[in-house]
Structures are given as structure tokens and as C-alpha cells.
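Just the one chain here, laid out as C-alpha cells, in the form predicted on its own.
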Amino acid sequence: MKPGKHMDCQNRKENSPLKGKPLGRREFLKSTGKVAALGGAALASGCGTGLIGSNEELRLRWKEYFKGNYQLMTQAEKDETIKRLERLAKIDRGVDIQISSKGPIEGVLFGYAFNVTRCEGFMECVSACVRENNLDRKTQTQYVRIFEMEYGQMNPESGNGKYFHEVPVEGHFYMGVQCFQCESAPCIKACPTKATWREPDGLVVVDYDWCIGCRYCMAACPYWGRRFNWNTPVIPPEQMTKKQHYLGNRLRGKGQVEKCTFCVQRTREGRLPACVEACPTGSRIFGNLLDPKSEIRFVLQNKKVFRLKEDLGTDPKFWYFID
């Protein structure tokens, strides 16, 4: 290749609209145009590594961005969709993840109960959370938030959910929020784009790829369970979570809203949440609500229980209990 024609290959890709960007649907589709452009204009000129990095990454990226929404997909889709997410990873950040596309198991309904009179306001269960679901460190981002009440209140609004003193506080409770599972899900029904919807085992999942960032769902949350990504989530790698599952704690993007999923990755394979298996008081309680052995159904038979908002008639999947 002559000399001046390889600067120009150079030029061509520091110039790409695609360099260095981790690009959410809306992005890639206002590049493809430039893309194709510079990329016929390439090979006619014979710089033959691409835009991006590489052929194989430019095809991945490529068909990722096309591909169709999870819940419409084919196993097969499915099983290439998580090859190609594995293999991006590989290229992006060097790490070696693997990422499941497991359903849910016939036969279950997950349900949550918390015990206010046992929580003592520690927050392993927020940095246990944190760490499994491969939250935003830069931003600080928490699914799960306790909240502490001084006694006579019940509405977390009016208590204090960035404390940073010892606990437990004398004439103080804690109550711990994050995202219920409703069965009358409002976020679903303001999704215009339906990236988010309920799970036949009871939980409210998001594709974050054909999610457009609209914030409708956030909106329509009467709970605070959903977060938004203003930024392109920082994860260090040696503290990345490599064992992953599509619709819960993947790699998620700039400008795409996340939630907890119950931990859809552990709990599909018979494990507990994250926060529950952290938790050193016995506050939280998990398990399969059509299961008349299991220990939430008894929770929910013989303690005094009660769910935020009830009269909104979302039919939440989390109580909160007394001893």
C-alpha cells in the first residue's frame, strides 16, 4: 500500500462515527448513513481492517443493532444474540463473561417479603446488590435503598435514605425499597416501545437494547424502582460480575433504564437474591409463592403484612412484615 494511501485509511478511522462509542439503537441508526458510506469508501481504497477495530466487530456490532426484541426472539436468535454479546465483551473491555438466556421455571412465582422490625439499617444488601448486578461506580447507582423511619411513619418519602451515621438510631426503624414486581406493572403499560414487560414467574424485566430512554416508565413507577444511565456505566473489571443473564445483570448502556430483577441470573438457578443471601439480620425473605411450603407463603399466612400504595391496585410482589 502506498504511503499516502495508508493515511488515509488512518484518517478514515479516527474520522468513524463509531470509534470508541458504546452507541445505544437510536445512535447506530443515525450512523448506519456515514457507516456505509465510509465503509464502501474504504474497501473501494483497500483498507481492509474496517472502521471499528475489525470486520468480525464491525459484522457483530452490526447485526446486534438489528436484531429483534428478546421476548419475540427464537431460542436460536437468542443463543446468537448471547454469542456475539460474549464475543463484544471480549473486544470492548477484555473480559471474558458468560451471559444466560435461562427462562423461568414452571411452576413459580417469585415473591419477597421484609421484616421491619429485624432490619437494623447495616446496607450489606445495597453493596451485595451493587456488586452482582454490575451497577454504575461513578454514579453510585442502587437499586435497593433503605430508607430510616422514625416510628408512626410508613411512607419512605418522609424518611431518610442517605444517612451516613451508625445504626441503629434509638426510636428508628429501617424499611428497604426496590423494585416490586407489580402484577399491574404501570412502567409496562407506559413503555411505548414495549421493551419492558412481566415474566410468566412473576418478574418485570427490561431489554435494555430496544430500550429508547424516553423515561415514561420511570414516570409511571409509584415505587423508585428504575434507574437511567445518563452515562455509559463504569465497572472495573476485575469487579465485573462475569456470570450473566440477558435480561438482568449484562453490561448495560448510556441513555437505557435499568431495575432489579430479583436477580434473574441466581434465581432462575434455584439461588437467592443477591441482597436476601447477604443480609445478616434475617430481614428478607424469598422464595416461590405457589409453593405452600415455602417460607414466604408462610410469612405471608402468619405475620402481620402489608404492601405500599395497595389502593393504586398494582398488586406488588413484595410485603413488608411485623414479628
Contents of the next structure:
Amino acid sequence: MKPGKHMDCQNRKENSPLKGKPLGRREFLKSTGKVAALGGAALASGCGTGLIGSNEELRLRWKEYFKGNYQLMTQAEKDETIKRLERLAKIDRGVDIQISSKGPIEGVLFGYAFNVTRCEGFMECVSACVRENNLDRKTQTQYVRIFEMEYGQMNPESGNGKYFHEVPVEGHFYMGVQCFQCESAPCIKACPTKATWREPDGLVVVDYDWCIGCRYCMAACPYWGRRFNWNTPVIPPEQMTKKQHYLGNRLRGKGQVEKCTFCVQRTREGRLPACVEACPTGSRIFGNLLDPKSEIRFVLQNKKVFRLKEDLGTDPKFWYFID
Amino acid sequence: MTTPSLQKYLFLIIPALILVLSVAVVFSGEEGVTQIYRKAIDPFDDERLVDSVLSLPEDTVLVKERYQGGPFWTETRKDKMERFQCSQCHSNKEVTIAQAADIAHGDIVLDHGGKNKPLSCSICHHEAERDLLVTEKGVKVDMDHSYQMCGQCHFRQNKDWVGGAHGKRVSYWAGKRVVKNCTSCHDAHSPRFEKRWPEAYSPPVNE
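The form predicted on its own done, now the form predicted together with its partner chain:
To see the whole picture, the full complex is given below, headed by that same chain.
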């Protein structure tokens, strides 16, 4: 909080007409009502900014604070909160965004395959993901990570992500990790507020506004798939992806956990995730697991595939394969 | 009289119960995404279920092979080549352009086929009809269907490309299948990707 704002709060308290007056019952009740209103407003707006700011902003923040979990919302409620979030983004950051609440497509289960033979470590997927998902530029949050590994290595923990030379290098292969959208996801079980769940199309998503930032999910995830916002994400408005999804790349706040959603804002419209589209080597295969004619099914049927830490029983929908 | 027979039955019932339970456990363990997708054998109806699928882009051409889902399309090549048609210069007429040397093929680096047995122009390009390619068997191939050329040697990649394990789809996972052509990603004259600097870096997994 800025010191100036803090001063405002104090000043208001000092200027309060209640100070130093003997109170009757009637005045007391009146003033408690006022204090409660002030307190509520301060709660919703962060110490008085709402009072100084517009009435509209205060109303929006109040309603946002008390909204329900996304899973329990009716479509009308979803539309309302989207309208509020779009308006708040305009007020806070001066950007015009469109948030979608598009649900899963019937008969779709998303699956992903990564070709470890073909990836050459150019990392174009990483930067495409950062741009698409409005990731924090200040702490350089990334969903996708690529590790340079020596032949014979299997564990990305021993891989080198900060390679600083031209790629590919002889005797090495490149392995990408991100959220694997497990069918039996441990992060979902760990969440105490039901802020994260599996959608019917297999995506594990987060309702950022229900996340309390306890980071249990991060501790539970064996694949290092989740990221925490230590500060309010910094995204230059001109670089922001304006087409957003409530469960995907909409703006997060400080103290909220986020993760890869296979670009829910794109994939539910039939488009490819940003990393797949950006990959210059075609190492990334994405598609519908329930569709026997899809590329992902071809890979699973005809290629040698493996999953990371399969023995944990998390049942990830992300396969590695070799040519 | 009844007690020994009951005991006898119990000896049968308990192992039977254990067997039934263990079978149940084993089968419940098989439930998982692998089982789920193996059960799904009906093709997905893209056109009906995905409402935002776009119509076919203009710069595509129907591939002369079929994949497991039927016909598919690939990106065209001829309209993206700088100096197509080749027969503008390569004809029986004399070349009368002043800067002929500049627009000749000095920029082409041929690094295809290995050091011991490098390819030459006429292995792929038809000598008489310069707008066309020609296979080893002498079949003329249009520039838009270059996969027929590449597939002669790179048959394994060609099979994967048709199925979907090599190459990539253009923009959409749903709808009509449009894939990149061989020459969309590879330079036919030196097909290996050049070494270059990575665009970003990744912190260790536990950070």
C-alpha cells in the first residue's frame, strides 16, 4: 500500500464526528451502522481507495468479493461476474478485454504428446505461452519449461534449463514439462477450498478468486506444474492477450496459484494451444483422445510412448514419445 | 451335524470372496485415461460439436493420400515461391533479363543427402518441364505435392506425417485437417534446421 493512502485512512478516523462526544443510544446505533458500512467498504476496496474512487468501482469490488465458486454459478451469474471483471480491468489497467465462459465441448478429452527426439530446445513455446497466458513479466513466470538433458537421463530435475548456447547440442535431447492435466490429480485433492477441479474435457483448472494462496496444491503436484503469484502480475497493456477465459488467461492477483490449462481459451474454440502453434519443429501434438482419427491417438497407437512418474498413479494426459 | 458342513462351506466361501474382491480391485485399477480412450471408437463429429471451426483456408490443397480420418489438406507451396513459375526463365527462349545473374540461384545452399552422396538439382527437378518435380520412378510431381517427392526416401516420416506424428496441424485441432507441408518447415535444399539461440530459458523445476 502506498503511504499516501494509509494517511487517508488515518485522517478519516481523526476527522470522524464521533470523536470525543458523549454518545446516546440513538447516536450510537446510527454511528455503528456507519462504521460497519465504512468497514465493509474498506474491506472490499483495500482501505478507502473505493471511497475516494468511484462509487461504481466500490460496488463492483463488493460484488466480486462475495461471488460464488465458478462451479456453482449459473450462466447468468457467470455473465455478471464477467461483466464486472471486464469493467474492473478497464478501471485498473485501462485495457478492453473480453472474457469467455465457454464450457467444455461434448465428447472431448484433451491429450498431449511431446516428441523428445524432435524437440531442439528453441524455446519458442515458452515465450508464446508467456504472451498468450498473460504471465507475470516481473518474476518471469513460465508454465512451460524445456530442459537440456544428456542422453540416458530421464529426470527433468537433473536437466539444465538455463543453457546459454546455440541449440541443439550433440549428445543431448530436450524435454519439456508443464502441467500434465492428470486424470487423478493430486493437486485437486489437496485444495482446501475447492478452488481447483477437473473439467469434463479433462482440463484441471483454477478459480483464481477462490484460491486462498495456501499452495497445498503446489506441494502435492509431483510434476512442478503450478505457479504462485508473489506479486500482482505485471503485464504491459500493449502485450496483453485481450481474448481471455474465466478459467484460463484472465488476470490473476497477488497470492493466487495459476497453471497451464492447455490454453482453455483457445482449445475450447477448436484452436491449438499457444505452445503447439508456436513449436517450430512439430514436437508437440495436441488433440482429442476420444477421437480415433485424431493425431494424438495415432501417436499413442503407433509410437513408443511413456509418461513421467507413471508409477504415482496420477494418470497424466501428457505422453512423451520417441521417433 | 451342521457345524462341520458350515465350516466346510466357509473354507470355500472365504477364498471365493477373496478371489472376487481381488479381481474387482485389479479391474478397477485398469480404469484410467488409457482405458477411457481405448473404449472411444466412434469418430468425433467436428462439424457438429465445435461451433467455431473455420472454413478451409484458401492456400490449401487436397492431399493425394488419406489419413485415418479420411481426406486432409496441406498448405500450398507454389504461391509462396518467389520466382514461380520456373518456366518463365527456363524455357527454350534466350534469357533477356539484364540482372539474370542476380536472380539466378546463387543463394541456394544445397545440403541434402549427406556428404558422401549429395543430391543434385536434377534428382528432384524435372529437366525438361521446369515447373515440375520428378520422382526416381519418373512420375511428375506438382510443387504443391512435394510430400510425394520427400516420401520416396523419407517414407517413415511420410507415414508419420500422414498419421499425425510428424509435422503439425495449422491453427486448429478440430475441423477439417489442414497440416503443414514438408516445405512449410524444411528448406528442401538444406532440410536440417539451423542451430540457433533459444528464445528464453527455464528455471529449475523446483523454483
